[in-house]
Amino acid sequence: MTINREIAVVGAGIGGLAVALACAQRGATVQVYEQARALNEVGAGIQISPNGMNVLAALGLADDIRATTMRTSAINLRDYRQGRLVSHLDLLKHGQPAGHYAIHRADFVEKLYQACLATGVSFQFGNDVEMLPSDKRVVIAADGVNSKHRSKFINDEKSTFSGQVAWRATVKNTHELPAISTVHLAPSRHLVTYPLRQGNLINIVAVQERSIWADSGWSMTDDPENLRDAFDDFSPEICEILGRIDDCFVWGLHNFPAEKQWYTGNMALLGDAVHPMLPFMAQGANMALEDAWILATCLARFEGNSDAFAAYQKARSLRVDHVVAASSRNAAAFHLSGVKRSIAHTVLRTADKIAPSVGIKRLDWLYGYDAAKF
């Protein structure tokens, strides 16, 4: 199936640099607008899950990464006053075949520019265009979170803030951490580590409750001492860890109506234009690279528009909302405090015992699903 139409991609983020490459495999004229006048992803990690990797095996990228990023053996959940272990997931033992892999934002970015550049993807930086939909191309908006595209054309209600703060930083594996997502819990917080650039970094997520409101953006600076301040009970290796941060970013976290419309005109929405999530699944990238892969699919088979927007939105927003829903479940999860969250550790420890595999096998739905069989 090809695409014979063309098509301009706003947003040069993982999303618009995979539905760029998506739409011109299958035989499409694309070109991407990026408002940054280079590619600037700044220091962060970011994990790729088994149904991220179908993606990027269609897509002709699963090698590389599999070559150049470390697999992700498990994810530990523990207690963060000495570290003690709740649960194990085995992602090697019970995971996917696909794999789990951490890797730095900014190189997956560069990877995907890469390969759109190898196949014949234009670019424009330095053009914040605000595509109309009278544009005879077919408009994807792949512009993130305040995405000015859903805010003009499909829906202007404003986020709210939900109460939560996040830091992200990374520092020097001098602690050789093996290659583990590990999630701290405390009461109304949550940490996570995992290593990054073949073990050589340690990414830092921490989440914060508190009334304070803070921006959604990704780009605001923040003393590390706030940081450390707000983790300071933690156990004495996440102390060290973040005793050695030198510069940190800071974020609100807020949540997003659900989108009853995904498109309009000859526009579509993509990621987190349309369905931004609370980080509290590792999904949002992966989310991006099946929206990518199906928008492309549906162009392909639909000669209209129209049509192929409605079985694109038809294919993702149920997935899409369930993610979301998930997210938000953890969320609470993972800042459990007295009787509650003495009960959940014991129920949590107590099946990794027995039944050490259910846990990951719940995750079936998530993991297992393969947007490339669309």
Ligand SMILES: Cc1cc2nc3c(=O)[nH]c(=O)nc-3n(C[C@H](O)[C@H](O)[C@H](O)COP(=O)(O)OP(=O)(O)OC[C@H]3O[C@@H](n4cnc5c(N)ncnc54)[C@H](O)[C@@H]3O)c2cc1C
Contents of the next structure:
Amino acid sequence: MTINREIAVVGAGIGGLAVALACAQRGATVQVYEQARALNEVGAGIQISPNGMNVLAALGLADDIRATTMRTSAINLRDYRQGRLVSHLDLLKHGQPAGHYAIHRADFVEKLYQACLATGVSFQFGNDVEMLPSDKRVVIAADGVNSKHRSKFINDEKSTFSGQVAWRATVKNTHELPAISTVHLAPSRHLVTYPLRQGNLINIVAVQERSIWADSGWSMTDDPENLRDAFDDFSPEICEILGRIDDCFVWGLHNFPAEKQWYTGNMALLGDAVHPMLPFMAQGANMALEDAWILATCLARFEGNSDAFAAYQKARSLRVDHVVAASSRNAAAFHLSGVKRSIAHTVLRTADKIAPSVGIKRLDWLYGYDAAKF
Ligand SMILES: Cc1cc2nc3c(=O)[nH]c(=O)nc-3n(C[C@H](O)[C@H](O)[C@H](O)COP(=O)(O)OP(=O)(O)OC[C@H]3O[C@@H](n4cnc5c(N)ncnc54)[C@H](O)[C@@H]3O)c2cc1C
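We have the form predicted alone; now please give the form predicted together with this ligand.
Zooming out: every chain and molecule, the one shown earlier first.
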């Protein structure tokens, strides 16, 4: 199936690069417009789950990622004080075969970018696109959480601050951390750590419920002391890791109204531009990868843009709604306090002992999905 169209992609993030590559591999002429002067991903990690790896396999990138990236062996939930284990999800024994990988964002975006160049995609950097001149091209707006295209053409309803902020940082790994993603659970807060770049770095995402508003986006840096203060009752190991942070970013997490319309005229939205979500399932980029593959498939399958876009939205919206809802539920589950917290942790510990595969199998609907079979 080929795409006999010219395609303009707005945004060279993970979603924009993936859709540019998927369309170019099907024969489309693709031009990407990026506001930044160069690729500028923040120095942080991203977790690619098996459903995202399935798309990367279809794009021809999975072997390279497997060869150069650490496979995550487990997800551990731990109590914040002394690090006592609450739940252990064994991703090697019970997870999906495609595997979970934690990769540095800059490395990931570079791999997508190089694959785009090798497939003939052209790029214009330093081009802040408000609106592309109306021509016959298909426009794919992958311009992220603060999408100008969403607010201008689809819906300019404002987001609301969720009352949660996420700090992000990396530090050198001096801890011999295994390839495990660990979620340290505390009332009103949680903190995720996982190793990156063959274990040389530790990636940290720390989430706190608070009333002081913060903007959404990685442009806001913060004083690491604020992060340390917010987590100073965590285990000595975590406090030691936080003590070594020199620079960090803070992102105000926002709730966005669910988008009912994913396209208009010759333009479709993709990734965070159409379905920003709280990051508590680590699925925003994985969903953008799935969107990319399915939108390219629909453009190849249907001659008319509106038919292709309608099929794309139909294939994506329900699944994305489930993931958005599951991400919001996780915020509450991670931040429990008092009796509810004790009961929930006891249930998780007992379930792990009786049926260790059940926790991860409950997520087969998410991780077992293969967009390439659409
Ligand atoms: C704390 C945190 C942790 C996360 N962890 C994970 C994780 O582990 N796994 C996961 O799957 N997801 C995770 N996510 C979510 C993930 O980061 C996003 O969902 C994903 O990056 C969205 O990709 P995107 O391409 O849609 O948007 P973006 O990555 O935001 O890319 C948008 C691009 O468009 C460009 N742009 C914007 N406006 C314009 C314009 N007008 N003209 C031209 N270019 C423009 C931007 O410069 C940018 O390059 C996390 C999010 C947060 C906040």
